[in-house]
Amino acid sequence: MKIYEFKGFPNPARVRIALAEKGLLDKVEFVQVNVPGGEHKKPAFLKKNPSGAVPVLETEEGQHISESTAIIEYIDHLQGAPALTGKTAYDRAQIAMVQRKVEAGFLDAVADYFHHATDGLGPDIEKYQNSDWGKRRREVAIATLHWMDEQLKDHDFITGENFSSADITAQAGFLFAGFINLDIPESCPNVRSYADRLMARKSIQQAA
């Protein structure tokens, strides 16, 4: 199994964390794709993922899976515990729901701010930018952090007492936010404690 990635980027980090949680980090060959250099937009990589984004998983049979959530779903079913995407029908739906809220409202919103309201990856990569949209997405990210703070009032993790794929997405959001100096608001103490707990987790340290 291969993972095409650019190490240190948020979405590849999600896959690395999932692999670490499942004890599979040493079972994977990581292939680095020079995203800042535009390699992800070259024909050779676009054959693997027409969207031109990392990460991409390549199975032993040569099949390709893109999109971090799909890759984590695949990894989660390769072997047993811990279950990152839920065990029961309700758990799976709950985790998928919260994961999508965190992804769209926090991780993706931070990414939109980076790509549109900052220099992003530079003019050779950022062919279109809308600064107003980027700034609006920063507001969405902060609003989502306040929503997460409410969710975390009585729980260690974003969907309850068990670590899940939703927490992996949140950690990727914290990594990206830290990179662009978007701090957790002081009015979100539960999120601050949560972020510290995630950073202390063994799988997240292994994936760094």
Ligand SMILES: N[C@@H](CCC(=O)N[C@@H](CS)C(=O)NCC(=O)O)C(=O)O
Contents of the next structure:
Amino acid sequence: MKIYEFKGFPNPARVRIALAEKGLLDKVEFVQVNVPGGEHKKPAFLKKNPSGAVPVLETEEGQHISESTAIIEYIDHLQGAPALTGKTAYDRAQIAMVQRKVEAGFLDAVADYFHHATDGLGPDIEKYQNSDWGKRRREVAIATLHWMDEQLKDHDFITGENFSSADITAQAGFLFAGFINLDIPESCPNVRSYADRLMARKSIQQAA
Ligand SMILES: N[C@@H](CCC(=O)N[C@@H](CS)C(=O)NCC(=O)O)C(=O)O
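Okay, that one was the form predicted alone. Can I see the form predicted in complex with the named molecule too?
What follows is the whole complex; the chain from before opens it.
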């Protein structure tokens, strides 16, 4: 199994954290794609993922899976414990629901702010920028952090008492926000301690 990635970037980090949580990091061959140099927009890579983004998983049979949530779903099914995407019907649906809210409202919103309202990856890669929309997405990210703060009032993790793929998405959001100096507001104390807790996990250190 191969993972095409650019080490240190937030979405590839999601996959590395999932692999570390499952104890599968050493089962994977990591292949570096030069994202800052635009290799992910070249035909050879676009054959693997027409969206032109990392990470991409290549199975032993040579099939390609893109989108971190889909890759984590695949990894989670390779081995039982710990379950990252839930076991029961309710758990699976609840984790999928919260994961999507954190992804769309926080991680993707931070990414949109970076790509649209800052220089992003530079003019050769950022072919279309809409600064107003980027700024609006920063507001969405902050609003989502306030929503997350409420969710974390009585729980250690974003879906409850157990670590899940939704927490991995939040971790990637914190990594991305950290790169671009987007601070977690003081008015989100539960998120601040949650971020510290997540960043202290062994898996994120193994994944680094
Ligand atoms: N929704 C995708 C996002 C993938 C993504 O945006 N990856 C970034 C790296 S963190 C990338 O390849 N960016 C290159 C670009 O935007 O040109 C996922 O979940 O994997």
